[in-house]
Amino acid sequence: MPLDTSLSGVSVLVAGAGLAGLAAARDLADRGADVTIIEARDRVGGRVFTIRNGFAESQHGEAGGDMIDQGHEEVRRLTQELGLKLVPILHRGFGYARADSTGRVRIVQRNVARSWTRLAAQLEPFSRLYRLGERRWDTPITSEIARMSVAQWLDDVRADDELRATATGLRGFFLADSEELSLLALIDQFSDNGSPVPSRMSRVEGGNDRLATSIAAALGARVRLGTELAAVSHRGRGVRASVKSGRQTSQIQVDYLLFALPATLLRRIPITPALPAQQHEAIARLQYGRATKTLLQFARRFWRAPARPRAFGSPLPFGAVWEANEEQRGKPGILALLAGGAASNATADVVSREGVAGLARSLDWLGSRDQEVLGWRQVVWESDPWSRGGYAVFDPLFDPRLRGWLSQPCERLFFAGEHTSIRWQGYMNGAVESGRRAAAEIASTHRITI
């Protein structure tokens, strides 16, 4: 294939050093634009963030984005490029953990499969009418479906506990409760997928954040840490960027912006002339998960049984569980508990109650009494100023016709990022597609209008 130089000579700002970002820059670079690429944090990878320090033995986990699907043909792609290697995890799959009659949490079941499959019936009806609409978000099918919440979708058909608590404990995987999540949000994951459930996950081997660092040791001084988007002015042929670093604010003039953040911040940043009002309310509306994502280094695997699950999901406080490395050698073992919606509300407030004991007294029912606990770290994204979020929810006020503006191009604006992306919203791989999507935008408007 031919050395594509479309964009020699082109000057590109791209705005966050997620890898939605950092894709984008990278198939930029490889087209001859003269690309910067800028990121308010000290650090690249956004919302994939590798934790290594604070643990024993050198073992790391991921605080963010961890399990990589069959599926995820992008970002295993882009794995393949960078020269890394992805390893298989949790070849189990998922198990479930839930409290009975007396209150005591057990292990339900081995496979969450026929929870999925019940849920998966009961939305049916609605599933189908999704399908005659193609999917479309744009269709007055995928309207009236949008303005359901899930909670009401199940006092509707009067679910009984056991569907309660399987839709409640999607929140691990939403990052919102049920009266927070449309049933359109719902009604897609399982017409595409037929169930959140992951299949045959994998991980970068040393750590998920170097994919990040490996592209951004390559693009070398073309990236800025520490430096925010102020402001953005686009007219013309051209686009005058104002960033911030430290106290210190300067002008950078591009033929083309990207933005690769977080509706959260993007909405935040003056631009003018102003975007499109279906552009403008698509960002402002769009809500972001609550998600505490908990690493716990616990001396021993202990949960690790013959034939048992090394992951969970549960409608408990505490979320989602699984063993966050697998494939790391050492006696010492890392739980990852990833506590969305009012859970990681739940979950702060077990910690600053009780301290990280309380959350590791949480476990007993996988075998964590008297365990010992060397090495903990904690993220609260909704907490964190540079994402307000774990990732993109629809809910119920969000107008499904708005969604495809969320990536349209507008004039010399592109726009990349997980909550652009129509498939794979939520996910590693979503950031990585969109990312090269938008780089391509970039390829072909200029293309078109030289």
Ligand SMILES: Cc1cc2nc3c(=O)[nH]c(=O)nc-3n(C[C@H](O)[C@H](O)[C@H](O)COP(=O)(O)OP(=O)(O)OC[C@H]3O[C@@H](n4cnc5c(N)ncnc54)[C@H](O)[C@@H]3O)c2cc1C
Given for the second form:
Amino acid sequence: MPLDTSLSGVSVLVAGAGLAGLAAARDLADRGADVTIIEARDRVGGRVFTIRNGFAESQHGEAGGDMIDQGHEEVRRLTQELGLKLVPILHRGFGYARADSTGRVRIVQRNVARSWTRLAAQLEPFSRLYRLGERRWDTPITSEIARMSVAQWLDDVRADDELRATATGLRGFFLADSEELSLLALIDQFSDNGSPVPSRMSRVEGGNDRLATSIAAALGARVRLGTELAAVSHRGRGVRASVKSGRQTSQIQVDYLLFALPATLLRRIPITPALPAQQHEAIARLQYGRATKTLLQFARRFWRAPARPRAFGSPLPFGAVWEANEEQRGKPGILALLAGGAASNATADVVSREGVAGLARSLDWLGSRDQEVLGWRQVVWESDPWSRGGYAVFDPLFDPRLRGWLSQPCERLFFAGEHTSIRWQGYMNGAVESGRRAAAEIASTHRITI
Ligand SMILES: Cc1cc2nc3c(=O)[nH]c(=O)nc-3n(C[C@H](O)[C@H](O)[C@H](O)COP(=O)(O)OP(=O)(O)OC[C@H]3O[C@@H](n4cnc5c(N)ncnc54)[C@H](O)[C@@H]3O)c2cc1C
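In place of the form predicted on its own, the structure of the form predicted in complex with this ligand is requested.
Everything in the complex follows now, all chains and molecules, and the chain you saw is the first one.
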């Protein structure tokens, strides 16, 4: 049976119009399904959020997902399919900024690779065990590694200041401090993708949200904004969803339901009959990282200097910082500051105490002194009601044997979203891939059961 007709006459409700839900809805519609996609916000894209207002010269910046790496094949494929263009950015990679013994912030090295190599070498005994267990999350080896926090491990190996600073800098990537992060998350990262620092990065020309808005435009009236999934009942041969739109609640009856919501929101939705106990626990227990992203537009791009990177990791309160609109014309330029874990609160504190000027001052080491801030926007993702966090974080209390349950279909219910991806959790690529996977699962389930 050709794929494009295999779901003809089948109705599917997709909850959540982030990249996962939209990628799923697009594939389902292509297969001929009768798709409805509901989204609680008044916009599509979810954690991909391009901010276009508030900046001079029509510049824009990404308040959520920004960099698309070389290996992010699904998101690259989708970009191409939608006729969008990727523009390479930040080709000098990431440098590193740290306070010296006098407290002055300095760019300590041009390339962070050396610090990661040191960290990877220290982790090697655990990485080897993890590889022996074929990187599976259901082995006793993994359970043992998972219980340890990165902070405990640093104490155990009597880490020096440099190693600790490298680990602290990782909160800009994992969105969690060493105490909150399972050692397993770190081992998993280093034993697969190597250094967590992105390489050969790109972003979508005109804004990453074009991925979402292009799909939504093609789906047309099938996308219902301002509509929240409130409850689900999946007895018998169909699924009944209660959806809220303003003050109105209505029921939608479909053949299949695809959840593309962060676990933080999914766990608030009553599902009858309940999901299997382990699946329920996996969704209930999953933590999300704190992340504040600030976009600061300056009158000129003072941070540019010959041979100097335009992106920096740091263990400092402002987090990681990079040029957010290298590909856009104009004299002004935008810096993105991504503060993960405790840095998220620290950044918000600086702004509430000293205003945005205080935050700009903390970039003195890049030359921000006396530079005019033309515009700024800040998103505190843990305070965002429809994400309640940056992205999923595996903490030492999460039982790794539960991970597979996050993506496990249950009868007529299917699950997508960044947090369900094994290889690309925390990335736009994971969202897109998981959406396409869940759409394919529905198609297969349907073919098996008819
Ligand atoms: C600060 C930050 C920086 C990031 N940087 C990068 C990066 O550089 N590169 C990268 O690849 N990734 C990055 N990411 C991760 C990436 O943005 C996410 O992995 C991805 O966008 C998640 O997509 P999703 O579809 O799984 O979830 P979401 O985008 O969260 O989509 C879920 C949707 O469901 C909606 N929703 C929630 N509850 C309900 C409900 N009850 N009913 C209906 N709708 C509901 C939400 O409003 C949302 O639109 C970053 C994320 C953040 C927060």
